[in-house]
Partner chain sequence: MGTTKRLTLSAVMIALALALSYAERLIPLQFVIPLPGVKLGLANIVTLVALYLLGARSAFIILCIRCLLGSMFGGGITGLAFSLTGGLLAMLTMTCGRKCKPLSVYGVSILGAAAHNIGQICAAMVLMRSYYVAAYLPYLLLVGLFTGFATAAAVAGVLKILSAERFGFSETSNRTQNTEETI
Amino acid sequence: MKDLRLHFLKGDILAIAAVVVLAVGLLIFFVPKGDTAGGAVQVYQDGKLLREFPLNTDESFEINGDYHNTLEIRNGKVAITHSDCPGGDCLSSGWIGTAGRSIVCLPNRVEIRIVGKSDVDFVVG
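Chain shown above in sequence, structure on its own - the form predicted in complex with its partner chain:
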């Protein structure tokens, strides 16, 4: 076998640096602007806004589609508490409450997004 290069090389540091730069760049790009306190929960399915709830009122909501997600708002935080989707990634996302955070259920094409107080005014549900 010729030239397998199985040992860590200096060039690999460049590869790692490139990935880190890309990750940090994206992280900065997606940082929520303005107020980080969550104001409202937006529920998207297929890229369309399905419903919007204020974060300060406790609420429970069923999302239907190919699968079923149960969304719950409690104490200013939101989580998917029940889901029959394969994988259950949305369940393990846990409770989120800050603006810019989101929960995604790919099999059901559902996205739950928290927006800041300042973002809420111009969104019509």
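Heads up, when I say rigid core I mean the largest set of C-alphas that superpose within 1.5 Å between the two forms. Residue numbers count along the first chain shown, from 1. Computed from a predicted model, the values in this text were never measured in an experiment. First, how it differs from the form predicted on its own.
Alongside the form predicted in complex with its partner chain that was just displayed, please also present the structure of the form predicted on its own.
FYI, this one's just the chain on its own, none of its partners or other molecules.
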């Protein structure tokens, strides 16, 4: 009966290791990381720009009006982490980090926008 086991030579193992290293390098280089380098967070209240923050900073900002919102920016994402407005829909928006996305608190008339290069190539319709 024939021996059907695979036998690797030293060159085979080196070739496999080189392919694995190349694949990992390409994944690291080409996997989208979001647009945190050029992105910004804009905070509007009553349609007026209150503040703008770079998306790549860790920051906390209090928004006062009829109600109180706490905005946090961490790890290239933004969220409203505290709100005393009725309903609390702005809290359920969670963390966003892509250009073109926004969080809205209607009772406090607040809109949080992420601006920068969008991941969307085109729009149909």
